[in-house]
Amino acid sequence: MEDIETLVGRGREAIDFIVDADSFEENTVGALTFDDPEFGPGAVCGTATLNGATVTVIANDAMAMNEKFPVVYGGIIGMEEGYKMAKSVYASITADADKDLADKRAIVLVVDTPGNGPGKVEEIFGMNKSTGAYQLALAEARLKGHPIVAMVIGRAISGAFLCHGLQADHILSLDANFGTMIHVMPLTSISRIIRKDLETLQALSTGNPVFAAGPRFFYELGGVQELVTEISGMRDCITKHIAEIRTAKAEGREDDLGPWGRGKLGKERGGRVVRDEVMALMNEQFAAVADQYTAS
């Protein structure tokens, strides 16, 4: 196991490193069964056990290609994949609707995606609604008490990471030694948008976590809760964080989890030192004009 140099492109294999042996049942979550193997083939969704406890697993299959949408391959999350993932989350919520907070199943996201598949057909059909539905499903599951842990095993890039990862309570990542890559946008795109030359951004990226890419910089920003230094350590690390999340939810500390929690963590680690100042300034500026936009 320790001889493996990377899990990039090996999402299905990664599942076996995480859950109990031979426990993963693909295409079944609660009362939901995906009968059509050609629907969203790049999304691997199912049920497993982790230390005997039921969990929902949602992963990318970089070896699959959606023949209906030629741009959906290599782990890309396309329109069908987004809906398939969202339906799996809602099926998890429904299955545990009557259970106590402590018994809500965890949802484990195995992340290895190079982005969304913004082909012309997908855009016309509404791929943004698909990925938005998946984000909303995860947010609802998190607020209903399901512990959600995202485990980055390969690529976590752009809008696909936004829907498949950033709504998790905690995000974990294999260290950069395993080829993992996390970034919101390549520097070439940032350069065009903010009209800064690429050389300046490249210089900033060597030490500024806002412009830099990779799991270690995202750790400094609070975007990654913990770096996992061995593939064999994923299982125990995920188990530990599920327990931490359950404790936080039981104590009502929702602001320590999810996007808000990552903002607080980034400040503690020195990666987001002006976050509170910027938020306070924005609130002040909004309050100054709020009467113009709110009903009397």
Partner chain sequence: MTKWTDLQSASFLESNARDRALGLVDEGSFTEFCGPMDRRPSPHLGVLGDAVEYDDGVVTGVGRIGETPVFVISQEGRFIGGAVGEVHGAKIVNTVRLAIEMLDAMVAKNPDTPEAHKPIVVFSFETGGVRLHEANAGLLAHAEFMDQVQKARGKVPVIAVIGSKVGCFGGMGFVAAAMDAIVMSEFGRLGLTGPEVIEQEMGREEFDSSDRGLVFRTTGAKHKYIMGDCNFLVKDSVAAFRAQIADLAVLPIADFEAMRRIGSEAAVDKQLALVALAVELQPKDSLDVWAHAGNEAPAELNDAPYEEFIAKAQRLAV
Contents of the next structure:
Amino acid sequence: MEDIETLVGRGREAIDFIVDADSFEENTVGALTFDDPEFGPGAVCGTATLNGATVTVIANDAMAMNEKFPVVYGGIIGMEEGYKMAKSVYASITADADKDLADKRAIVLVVDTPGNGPGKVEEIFGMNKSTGAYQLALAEARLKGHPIVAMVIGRAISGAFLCHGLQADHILSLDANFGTMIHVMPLTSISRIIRKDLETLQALSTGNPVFAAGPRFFYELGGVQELVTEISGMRDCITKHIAEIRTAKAEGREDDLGPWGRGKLGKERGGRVVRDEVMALMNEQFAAVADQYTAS
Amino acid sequence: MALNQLNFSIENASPTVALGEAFHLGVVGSGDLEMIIESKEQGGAVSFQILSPVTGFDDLWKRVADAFVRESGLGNAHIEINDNNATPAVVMLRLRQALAEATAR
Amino acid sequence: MTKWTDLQSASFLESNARDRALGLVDEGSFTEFCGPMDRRPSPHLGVLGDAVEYDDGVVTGVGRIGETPVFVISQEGRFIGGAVGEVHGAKIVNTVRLAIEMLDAMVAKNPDTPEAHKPIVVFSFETGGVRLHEANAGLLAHAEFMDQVQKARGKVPVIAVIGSKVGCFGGMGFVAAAMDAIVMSEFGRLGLTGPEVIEQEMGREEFDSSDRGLVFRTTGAKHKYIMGDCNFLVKDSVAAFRAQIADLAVLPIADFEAMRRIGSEAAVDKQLALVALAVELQPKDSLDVWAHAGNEAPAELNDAPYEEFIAKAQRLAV
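Moving on from the form predicted alone, please list the structure of the form predicted together with its partner chain.
Time for the whole complex; same chain goes first.
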């Protein structure tokens, strides 16, 4: 394990580093099974145990290609993939519907995806619905008490990261020296599109993480909870965060988790401070007029 | 690289037009601008604060502002402009519109 | 400022974001939050030497339609394409948050609060998604917004309105899809991937991004209406959008669940049937799907004026 330099493109191997040995059963989540091997092959969905506890695992398979949708390869989330992932989340919710909060299975997202399906058929039929459906399913599971941890092992790019990762309770990332990428666009492309020279952007990014690429900048913004510095450390780190999330949920601290919690963290870490000021101003302004809008 | 900020005042010893409440107008689209125009007691002068991505046209801004103050008779006012490459003609047009709206209120 | 009565007959497409917001709610009822007078421009644009706007390209506030409090979000496409940065993002997210808090407070005080007195959220989209100048903050705001949409479920209806020049693309394309109801004018466009990227990915023979007609047929409102991806198609006037929202404002929250295209396992199963149809049809053009839906002369239907289109269009059975 020590000589592995990167897990980019190796989502299936990453699962084995995380869950209990030989425990991963693909294509089964609760009562749900995926029987067609050609259905959404870019998404790996299944059930494993982590320290003996049942977890749902959802990962990207960068080696798969969806024969029916030629733009879906290399870890791209296509229409089938997004809905397959959403179904796996709903199946997790259903399987634990009657369980206590403490016993709701965790959902582990293994993240290595460069984008959403960018094709014509995708636009005609609505790729936006597929990625949206998965996000709503994750948000629902999170709000119903399932701890959700996203583990970035490779590429976490823009809309695909929104889809697969950014609805988690906590987001962890292998550090940048493992080749992990978190960004909307590389700085070189941003430089071209907004017409600012690269050197200037690079210089500015050292003091301001809002447009720079990489896990460390996302850490400062509160977008990544913790950086993991060893591949062998992923398992314990995920376990630790599942426990922290369970505690927060048990104490009703939903606002410390998920996207809203990352907003708070961004303020604490100093990377996103204006967000909070703007919200505070709006709250004050609404409080001053709220009565006028409440019918008696 | 930062935005170019320009602050100056146009004196007006005998203003003939005064403002009511502060007024906002415009959208910072390409070739356009937004402005806030509000009354400010300062011995007749109209003060300007301009933020623009364009540099090197400070004198032009002052000439447009001066022409506007002379033409309108406005005094004791503060005008803030967020510009995005508006031409002098567009700047003049927006100033006139803002004044017409602000005095009509 | 245009008078409210004049705004009603104005084109929604041609109006600016603030006029749209003012015109969608009752005359004189709009209170803006974090408006231009509050002077909260993006702190990230100025350092790059780019123009700033005091409202950061989005109008947020609360107004009223009849007795219903209406929280409004209205994006301005002329300012950096309506893109979402840190301030813009905070404003849109917190508007939904305020609506949910208002509902919670109302219901805590009076569990029998009439439906018409409960708040709704209306979001007029004009955006390509994340603002690259502050990309990371914009991205994180998208996730926050999706979270609020889910938190609003069963409490506050969140309604998408798309009738602007820029349309609704990028991450905001799935934000809109995740809402309870979608109202579009025929000039509205909704999608995820912009035409240039599709061309780059598939080749010009498959998708020519300079073909305006093709671009419109692929993501335009008429297509979205036939697909069931927009619930209501209205004429291009502020009054027409307003009338549709007024109809929705008084509905019980449960009624919105049926309008959703995603957000439950049952909805996902229906969408999967559509994906199977995509595989079966292999459409070269959206009009192939229109024909499958039972529209015998899809090209003519595509050119038909609003009234004729509404009268004739066969929507895909989902």
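Residue numbers count along the first chain shown, from 1. What we label the rigid core is the largest C-alpha set whose atoms superpose within 1.5 Å from one form to the other. Remember, predicted model here, so these are calculated numbers, not experimental data.
In the core-superposed comparison between the two forms, the C-alpha atom of E284 has shifted by at least 2 angstroms.
Comparing the forms between the two forms on their rigid core, the Cα displacement of L162 stays under 2 Å. After superposition on the rigid core, displacement of the C-alpha of S189 between the two forms amounts to 2 Å or more.
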